[in-house]
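Just the one chain here, the form predicted alone, laid out as structure tokens.
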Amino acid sequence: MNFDFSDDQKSLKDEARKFLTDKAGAKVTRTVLNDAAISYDKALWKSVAEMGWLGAAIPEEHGGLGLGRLELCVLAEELGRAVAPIPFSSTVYFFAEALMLAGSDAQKAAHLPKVASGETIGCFALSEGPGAPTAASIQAKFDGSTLNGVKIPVTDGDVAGWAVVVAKEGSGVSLVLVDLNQAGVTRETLKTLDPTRGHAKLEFKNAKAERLGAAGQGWELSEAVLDRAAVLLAFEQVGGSQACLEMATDYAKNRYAFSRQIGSFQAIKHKLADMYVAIEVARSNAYYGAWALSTEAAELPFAAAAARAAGSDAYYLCAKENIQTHGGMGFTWEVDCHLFYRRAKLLALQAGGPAAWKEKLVKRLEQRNAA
């Protein structure tokens, strides 16, 4: 089996990472991130949606390019590696692929070519406050038209202009589809490590709604959106954690010590061996999820939970690490370690945390072994 992308995802990838190098960078993430009037950078969201990025996995007949999952894992990846501030995940990962996976045909039509065209900024709204949310704690209620509830934190929630909504719809889940420009809709601005990408509070008071796909379906579908935005996530933490590394490498090679490069200490090796190999696991269990979300196996929730999981865990590591190595430097404003650092912290609680995603993996293991 060869988990390996072919020539052309390989040249897409390159493609990506020298338009990234000219348009994002730490430079454009450091204009979002000093900036509180604004959570997204709109030129960079304008350029993307001119080079089809946010169409990459959308269908030909809804606007998009029809390319893949595979080809949005690599554009994920190198997102990732940018620390891009630009509501791409919440808008492609969970806004259009629940569109994708359980809107009728009118909604495809009506929502997709504008998402493919920059056009909407979407965002979905699981979390009702602190702890795991369960089919059981879901409080906000959706009665067939219009849809009452707080949800917090939803990322993206303060730019987004549409929203899919898990809401209660008589004794099952449901999933709603929401437009947030209306007078049933007020949104509230919260503080966050990583104000690069947005979050806020969203109050509905007899908000009109749509149901998106079936009445009480919503729990297993809002699973299966999260299990796809979670292998896509994981490249982001990939890109991340290669990102890291590599600073970190290159301040060990050109910064001295006693005469030394620091990079010739045990101690710094260490570190640089165990970013490298977090990365590495990262990157397999972030291959099979790609694997097994492009052919649509039986195996994605296993895969996309570890993915997930070592992707949390490889980005933190490598992010602390790499303030570690730079030393008293990397704790300071001017140096870029803490905007990766802020951006791992951010993506690990982004769908649910890396312990939530383990404990997920576990059940699924043991209710696959119990059947």
Second form
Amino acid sequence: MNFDFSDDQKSLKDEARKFLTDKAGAKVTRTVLNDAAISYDKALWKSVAEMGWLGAAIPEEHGGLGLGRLELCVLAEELGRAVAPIPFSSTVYFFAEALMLAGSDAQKAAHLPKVASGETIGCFALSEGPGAPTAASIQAKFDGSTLNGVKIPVTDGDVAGWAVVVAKEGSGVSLVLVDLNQAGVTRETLKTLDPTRGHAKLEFKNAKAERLGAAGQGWELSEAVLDRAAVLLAFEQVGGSQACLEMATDYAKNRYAFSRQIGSFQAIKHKLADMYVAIEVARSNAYYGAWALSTEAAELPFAAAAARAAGSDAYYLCAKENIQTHGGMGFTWEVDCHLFYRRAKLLALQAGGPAAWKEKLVKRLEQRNAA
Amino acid sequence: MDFNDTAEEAKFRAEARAFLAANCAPKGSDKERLSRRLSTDEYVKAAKAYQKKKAEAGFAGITWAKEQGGRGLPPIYAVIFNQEEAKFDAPSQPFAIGLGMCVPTVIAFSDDATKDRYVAKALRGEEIWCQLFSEPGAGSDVAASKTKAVRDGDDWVINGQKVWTTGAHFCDFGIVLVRTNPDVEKHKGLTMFIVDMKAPGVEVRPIHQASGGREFNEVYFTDVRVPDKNRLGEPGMGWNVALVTLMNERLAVGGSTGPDYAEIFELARNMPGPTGQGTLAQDEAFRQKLADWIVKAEGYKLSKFRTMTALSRGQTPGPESSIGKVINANHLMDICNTAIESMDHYGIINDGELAPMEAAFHQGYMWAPGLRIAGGTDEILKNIIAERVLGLPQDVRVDKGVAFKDLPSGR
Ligand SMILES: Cc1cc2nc3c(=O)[nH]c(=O)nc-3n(C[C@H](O)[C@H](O)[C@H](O)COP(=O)(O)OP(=O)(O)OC[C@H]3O[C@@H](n4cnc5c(N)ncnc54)[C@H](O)[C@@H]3O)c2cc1C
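Mind sharing the form predicted together with the partner chain? What's above is the form predicted alone.
Below is the whole assembly, all chains and molecules, this chain first.
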């Protein structure tokens, strides 16, 4: 058994961290946060594309680096750590994964090279209102060539050029591929909890669309896309959690109260120890998800749900206790704690909320036991 | 990343499985239920016989050096064996402390003659060891031990009392931490010895535990003579010796014992839900809890795989492994509590005949409080994580630079 990343993957991680420390980080994220007119950092997006990160897992024949999902996991952790304000997850974990999973050769050839080069920003449109979407709740309608309906919220829907949309087709559900820069699409930018990532309401009125994958297979495909994204998002969550723990630990060593470092108070120590334990649990589950994703193991649905549940819980815990450890400072706009607190919630909901994933996890345990 | 066994690992796993199938009853079998009713004497006898077979078949001391009678294999092989053994009703408990903590300490700190005398016999199950660290006034603060030893010619003479000593009532030897110099700081005046539990002056009094069992004991020492050659490490260096034992302890005790999510899930499928509608396994609130347990149990198991991977690359286990107990003890308590409560009135019954499945949850419920304490309490383990993993400052120390005899001590 070998349950760790390889040396090559670790050096990719080091390089990614170095790069992001230089070129990204809170300062860049704040630029996006403070300016309502922009929802991602263009310069960072360009550099990330140039380094090949967008195409890390895309096959070489489609313009990618043809590395693997493990490499993508490594990058995801670092992007999460840097609370990177770019539409990476929408484009890479959702849009590109959906294409690779269900796309025809022509669809792959048309879109994947543009994803890899950074020319196309993609998104995934599933939600249509409060509550966990189900196959039965989907209202958007595809008739074989046009799409009608409303999707809200769509992460990066404000800046994406293309979307994969989950829509009803006849009595079933299908995935459809839609050019968002056409007359039949209107977008309305949404205010959200985490303004460092753009969100939109997308409205389709007889928009031209084409099917992605087989008719009626959309719900299964959607679940499969979410599973893949869940593992990758779990790595962003682990990265963000780890950053919170490090911030809090650092602060606890340097802040004095009652003539002592606050980190010498056991209430603070135990808080940080609890964060550490939660991160280790999340990290191990994420690693298992990474393994399942990279080997296409039958365990993927189970592992993805576990990684997702652990990642969401750990990030919430770490983000809130990071603020608490920083005291009043932690509650100021100037200190970075809230960037993580915001992002923690975005990441926990972007692919469906924790309660829904916990339910999926149990259902998948049942299925596994029945098999 | 690769979860599959390598060819050698697969071969070893097959050997282990064959050995276990030939020598133990599978978990949940009728034979296992019978073996749960063994008296301590019968259980210890069965454990000794089993340990002997293990040694003969090469499954004892899997990671120990060949010179010590072990197999010199990387830790992953021990994990594989433990994984397989966990599926059987293997009577291995009485050897956990001795082979997991005491004898490795003996190997690390004694000369060849001493090793020749003790190690092989322990490995073959002929002699059982216990760990005599805790005292009535020194549990979490092990270095506050008061039991003292005074040099007398070639011997040391021990007087005092130890407590919570697991297995002392059936053990042959123990490692004991005693104070040999009260005039220096507390960590500097300790010395570790091998003690013969049958020596004159050693008195073992079993303690009736909250869980009902009698696995641990008080041990009284009255003018017990220990030859100097039984000393482990230099006089005054006992704390360093104890740290090696405690390091091994953390690795050894992390494992979960008792019912896990699989068992409560099994129970829940046949249990009515709290509203009377459907089964408990269909109840939403229960399912959310179950998901949390899955995540924790899998996360812990997988974290151990990561540790093993690090070990197999030649890294030493760090204090990181402290997370195991923090997770597992509370996890066990929570699962058992939920299982028992789910039975409503009926949850009161703790009778293997009337409620065969429930009995395991009662057992877990009663054992879990001990698990949160034994081998370091939750609080101490969190301190370890905070101080040694995260590098936070130590708790304020009032014992620095003060001779042991001048330290305040309460009850
Ligand atoms: C089932 C079982 C088996 C055992 N087997 C053995 C054995 O074989 N050999 C052996 O030597 N010992 C054994 N022990 C003893 C065990 O190691 C001690 O009980 C344990 O270390 C706690 O010490 P204590 O009982 O003295 O509690 P105390 O140290 O008195 O602790 C009481 C409470 O105070 C808290 N506390 C103490 N110090 C701190 C601190 N610095 N910060 C915050 N909180 C603190 C503790 O966490 C605990 O909640 C066993 C115990 C159990 C329950």
